[in-house]
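Presented as structure tokens, the chain that follows is alone, the form predicted on its own.
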Amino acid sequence: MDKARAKAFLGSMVGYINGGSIAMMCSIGHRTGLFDSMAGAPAMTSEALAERAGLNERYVREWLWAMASAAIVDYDADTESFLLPEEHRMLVTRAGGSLNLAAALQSISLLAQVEDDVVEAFQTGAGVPYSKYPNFQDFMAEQSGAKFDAALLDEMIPNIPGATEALAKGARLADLGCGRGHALILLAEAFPNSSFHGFDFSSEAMLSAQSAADERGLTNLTFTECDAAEFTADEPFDFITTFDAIHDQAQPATVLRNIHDALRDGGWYLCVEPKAESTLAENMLDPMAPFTYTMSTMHCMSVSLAGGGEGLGTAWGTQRVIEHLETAGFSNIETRAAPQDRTNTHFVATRAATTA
């Protein structure tokens, strides 16, 4: 036995026992906005921070122990204060949007809770239904919501052919896996000569979006309850969006020709997809693959397998996400990067207009 590696890995492992711990308080700090009342604040002790956030004291004080100990936060020991670094701000806190790696970080206490029904889909291979994932939903809201607050108008829209100057005139955009609708109403909002239309398969989420709609007099946006693999078209679209929503699909291939078919002939199509390759070996250079393939065993790749699917999985890959887009008649597929959205690959691709 190697001594040196044994003792490497005991080192390891005591680091993913202390990372997975501070994930949750992470988690905790942002929910709680405990994060948001230390920034740009002066040293504080616990009572001070408690006072602050309106907590209770003996909480906040275990709390600031643990991020202390995590070196997130900096403690004097002779006042007995904590301090969130400037350097730390903008990664941990609101301010930060999209960069706010302690709002991603909710996403490791919400897969624990479907540990147990992960577990047995090991044994049955039946996969985990959206219908378990409590406040999933609520969490990918949140996080989508703060990207395309930073970068849909100025990034993402941008990244498709004459999409800004089409929408600017009026065209007709659609995007499938919508969730509350909030890139649409955002879209709605900076483009009123244009019409916009929004498809789930939540009723739940259709209904919220529709309220939000409605709350700020959009007239130009709707919202159709509808499986993608069940979508069509009475008219074509001008664009078609997808973000983060393919590779959990039971019926992959059916939607993106559904897509294809829905869109006119030089319509475009943005699909914003986990940015990863297509094999292991390459997807072992990036330092968030074990974050990746966690995320695709307990969510992506089992709720697509709940629904006697694919279960391509979060990181299907640029290779095969091409592949497939050819496979539904796309042209002209290209990849785009939005500085923004620093964890996905947008891929933009045409329905080739069909010759007499």
Ligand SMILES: C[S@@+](CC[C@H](N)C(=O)[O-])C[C@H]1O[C@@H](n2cnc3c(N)ncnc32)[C@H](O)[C@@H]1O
The other form holds:
Amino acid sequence: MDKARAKAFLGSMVGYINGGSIAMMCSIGHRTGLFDSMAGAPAMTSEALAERAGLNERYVREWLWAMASAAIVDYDADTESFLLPEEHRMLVTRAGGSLNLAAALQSISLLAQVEDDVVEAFQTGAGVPYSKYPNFQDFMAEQSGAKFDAALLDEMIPNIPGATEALAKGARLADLGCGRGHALILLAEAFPNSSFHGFDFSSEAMLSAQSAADERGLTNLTFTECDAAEFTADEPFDFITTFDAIHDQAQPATVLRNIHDALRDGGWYLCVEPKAESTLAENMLDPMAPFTYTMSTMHCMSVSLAGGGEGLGTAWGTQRVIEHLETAGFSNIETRAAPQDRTNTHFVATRAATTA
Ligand SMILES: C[S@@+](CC[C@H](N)C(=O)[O-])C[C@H]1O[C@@H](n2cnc3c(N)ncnc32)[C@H](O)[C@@H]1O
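Which structure goes with the form predicted together with the ligand, now that we have seen the form predicted on its own?
Now the complete complex, all chains and molecules, led by this one.
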């Protein structure tokens, strides 16, 4: 019995208890606007913050006590006041955009809501379908929306040589598993000579995406409810994208083959997938690995298994992505860095020109 090891483990476990608890309180701080109400403001009492945020003081006070004990906000006992330090502001407020980790921490509360289903799935081996996840599309749209605002037009598209020019001139682009379609809305606004087509099997996401496009008066953008495993193109696409939408497919190999076959010869495929290697030993070096494997168990693997699928998992990793792309027939497979989207790897591939 190594007592030092036992003591260190106790410290880790206490850290997890506090981390899991504070994750929920950060999610609440984001959803109620409390962090935003504190941003740039002088030190405030709980009464002043409750008034500013339009919330109940008793709840605000208890939340502030949790935040102060976790050193997320500063506390002055003499004045009973609380301050969000400038150094913390971008990581917990909407002003931080894709850096806002309080928004990301909503995922913990979201996943906790399906814990009973996941526990049952451990017995049966069955999956947990998308329909079990409350507000999944809301959460996803907020998370990826901030990332697209930061990186899509400035990094992801310019990363592909010739893509900006082709889209400026006029090209056909499809996005599979597009969710609420924010990426396509940004592209349709930036490239009016091109046409954009979003596909997702969530009818709720497609209705919401189409109304967002209509509100903006975008006539070069359509959204269609479609299972990616049955996706075909009437007319070949010049460009197809998937953002975080292959690893949780029930039939990823079929979907990749469909994407390949729907492209014109030489057409581009941008496949954005969670950053990971394909072995546990390598991923254990990543400080975010516990989160990745939790997300996988509680969502990505489970929704795939629910569709009778492979259950690739969130961390299927670079090597396996490349193998799947090669098997689907893609060539010129390369990875690109997108500094504003550090949690994903960006794979760029092309459909090889058919030789006569
Ligand atoms: C992790 S979300 C990513 C959504 C979006 N690309 C984004 O970045 O916000 C995966 C999306 O793929 C969709 N999806 C999953 N399996 C699908 C399938 N077989 N056919 C079409 N869409 C699917 C889900 O409805 C969901 O919107």
